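One chain is shown next in structure tokens, namely the form predicted on its own.
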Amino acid sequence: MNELTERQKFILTLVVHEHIRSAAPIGSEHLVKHYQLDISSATVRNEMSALTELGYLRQPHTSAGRVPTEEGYRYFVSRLVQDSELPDTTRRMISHQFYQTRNDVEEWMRLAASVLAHQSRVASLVTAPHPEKARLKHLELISTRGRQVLMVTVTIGGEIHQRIVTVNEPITQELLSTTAHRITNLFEGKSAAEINALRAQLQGLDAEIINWLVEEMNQADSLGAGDIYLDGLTNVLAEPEFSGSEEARRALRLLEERPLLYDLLSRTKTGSGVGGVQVLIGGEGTWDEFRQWSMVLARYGQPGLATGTLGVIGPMRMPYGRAISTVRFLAGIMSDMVTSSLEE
């Protein structure tokens, strides 16, 4: 990036400021006469006329005012955004939200996408907590049919995942919560290959059943991300840039059908460590579908054992401030109830 000298950091600033707030150009003497500035209009506008040589700001018609650029956002991001905090109340609102809600994954994600969308005014996006490598919380083998056993699997983070096996011949629910008991009583906290390295130790029903365990386990270490919870697309739409347009809906559709989704979120989300704030603007010369559009993104959880990815996502002429201390307030919050979960 161009370094800018303090003027022109200051009137870039005000230029990002105005035009998320109004979504029409900004022009000089607009600027001078709302912030009351010391300046002449002359003097705004010879700055301004050199950050859009720069590359920072441009004009849409020859008589217009200026609007900031993919880079002229990228520079107000990395260089010029406070770094602020919600108010004391709206933080002791949500956080007495969450506190209310019970022992709930799929409740957590639904209040976390609510909240984002709410205070941020955008669209947002949570996934569920997701182990890095799924390890056993608990097993449970429940009969139902003849020789078909409902195998219940819960991984420590809370995902549940559930499967119809068969076995070699009908056995009692005594004896099959019996094995499951004995099953989680050796291998609770271990992983799909840490169970297999001890698989030959066992015989018989114990055997069978860990064959399916440790299959079920590879399955969901396999499956990357968690489910995807979305807010707040219609706050998106009632922006006068995506008011109408045929890409912001193609977009949105994209973000629906989830594969697109998951690949950004599968490059993204190593990108910076639990807590920190990634903000993606102009799809970043990857995701052209999402060109016009900036992510803020955070991860929460504890790593090495489940995390997940939330964040907003909205037009380049989103308030980032706010959005950047929502997000980051949120993965603090959502980082602690999956410690609380996987405490019990």
Given for the second form:
Number of protein chains: 2
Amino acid sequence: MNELTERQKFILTLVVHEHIRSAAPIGSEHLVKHYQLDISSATVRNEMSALTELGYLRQPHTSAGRVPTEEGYRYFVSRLVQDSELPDTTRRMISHQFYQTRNDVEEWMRLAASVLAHQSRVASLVTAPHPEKARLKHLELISTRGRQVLMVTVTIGGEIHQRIVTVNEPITQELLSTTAHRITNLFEGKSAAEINALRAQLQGLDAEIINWLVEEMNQADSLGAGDIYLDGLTNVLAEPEFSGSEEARRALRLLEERPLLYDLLSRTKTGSGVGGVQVLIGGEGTWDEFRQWSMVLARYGQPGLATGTLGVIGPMRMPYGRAISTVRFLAGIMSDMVTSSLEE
Amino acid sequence: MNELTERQKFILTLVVHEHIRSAAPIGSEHLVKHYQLDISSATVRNEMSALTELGYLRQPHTSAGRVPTEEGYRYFVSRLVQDSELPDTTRRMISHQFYQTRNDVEEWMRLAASVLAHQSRVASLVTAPHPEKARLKHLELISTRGRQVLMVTVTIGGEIHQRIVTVNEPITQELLSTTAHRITNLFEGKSAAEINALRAQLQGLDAEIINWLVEEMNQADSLGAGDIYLDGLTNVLAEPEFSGSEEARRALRLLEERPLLYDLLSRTKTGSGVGGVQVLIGGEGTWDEFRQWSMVLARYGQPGLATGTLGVIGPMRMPYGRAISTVRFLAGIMSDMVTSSLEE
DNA sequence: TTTAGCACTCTCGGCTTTCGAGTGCTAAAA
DNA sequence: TTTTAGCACTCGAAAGCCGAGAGTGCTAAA
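What does the same protein look like in the form predicted together with the DNA, given that the last one was the form predicted on its own?
Below: every chain and molecule of the assembly, starting with the one above.
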């Protein structure tokens, strides 16, 4: 990538900022006046022309101002955006809110989504913290009626899965309890695959239950088990690029159709560790549906034990600086929360 | 309420139908032509004029056709809508889908929301089946680390609540298990209030746990604990009354702000038993935010044991006949599902 | 009581016009 | 060589301006 001159970087930055602010194409004269530059508009025009040549800016039509291209945003985010932190008072306020909630993952997710949406003014999403491989912590069997049994599986991260299963013949709560106890002792800390490998020893009721257990844990492993919390959808509908009726519907469908999001997230999450903030601009070429969208994502949690993704999603014309610092901060907080809930 | 003549009812019906179909004001000539009436447009005009006088129709402006008023819709729904059933093939298809799912309430709720949205072409919502008073079925205590204990509460309807609590001093899993067992035996089938009344006997760890348990069960009793499943939001954005950018945002906020929905649902649910379909038109005067909305709701489940609400929500200009029959049918199905999961 | 006739109203879509922001180019100035 | 002033040109957005058409209410006749 050819290095830009300082002045070109400066002008690109201004155009990006100004466009994010106003959503309109930016003209040379406008920049000079608005920022009291001590170069003339003609000079700015020349530089803009060069930036257009290089593919960082484009004109919606002849005789209009310039707008950043996808490449332009990418250059801006990777080299020009100044990496501010959230103001101290804001940070404290947010932390405070978290430490006031009760010790409940769902509550945190909801709060994180809400804070992200409010701070960044775009839509936000938070997935549940989730181990790569569920490991059994505790199994409980509760008789409901007849042959119906409520199976409650607790995994080491503290996730709970419930399921009603039907066993071959009616059975007392006593027997169920001892069975659950036996299985828990036998397989605590084991993953679905490991349990599956060891189950040959068992038969009868135990084998039956183990079948369900393995199935349940496998299901838990596949992403998509947990829910995604979304917030701030209205924020993005307020943006002019989605205010048309057709645009709005497409936008909403994108966020309403969880499978698409799952797909996107699952392919994205690898490649950046906890703490690193990842910025996807314009679907990065591969995601056609997200061509006009950008996302700012980060992993949070305890690597190996339980990690989730959180971030914001909005139009390409997004306040990246603010979004990045907000996402980074929230990822930190959520990691703290998860950690504190795992270790004393 | 003054009785309308047969012909007036007929014309009101036509106007409502036609307006729901086309979203446009309906003129006299149009009706005569479109339905091959053997009265003249002038007669229709006179009747329309009378209906306008009575408050069932109104004109958006002097020289435009008529549009039903809130009162008009209300009259239509209460006396004119013909109460069709879903076609047999559709019903079978839907049932089939339900009986194919695994035995899981959340799955059913999701499916119900999806079916409602698709069939009625407006937005749908489904709340979880929920007892009026949670009764303890089973308590489980699982040590996580240090003084953190995962408390899992199962209520008689089969609902599961989890919560991480901190106890006064570290404690072994053995002790936790026997404690949980003891408490379960002691209080099975009891409500939060009953447990609270009896707890004086207990002290030490037991008392500590009971505190949490009662708090948790009280929380479960207050509506708003369970989630609301929404679907088909895009359907309502497609409607012309919400296609404007400002309208769309307001509409979405309405559905995104769960507390508002909870409030509405909680005040609505009383007053109509399971099976009865309730239609709310234009916020019924009291709900300002819902002035242009209508809802078709029904309770489902086992009265006394676990009931929830499901229904559709959309613009006043909503296909009521279809909506009502769909909601009624789905409420029936969901009741069956809940019943079958409770009794063998 | 119904209907034909008619004058009147008002919105909607399409058309033209105007306005102005912005550009690129050229030639002079630094 | 770089910057800048000057200028002609472009093109979209907004405003203004019809005309068509759908619809009404009223009156008088059937």
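Numbering follows the first chain given and starts at 1. Note that the rigid core is defined as the largest set of C-alphas that superpose within 1.5 Å between two forms. This is a predicted model, so every value here is computed, not measured.
Once both forms are fitted on their rigid core, the CA atom of residue 71 lies less than 2 Å apart between these two forms.
Fitting the two forms on the rigid core leaves the C-alpha of residue 201 displaced by at least 2 angstroms between these two forms. With a cut-off of 2 Å and the rigid core superposed, residue 80 has a Cα displacement that falls short of the cut-off between these two forms.
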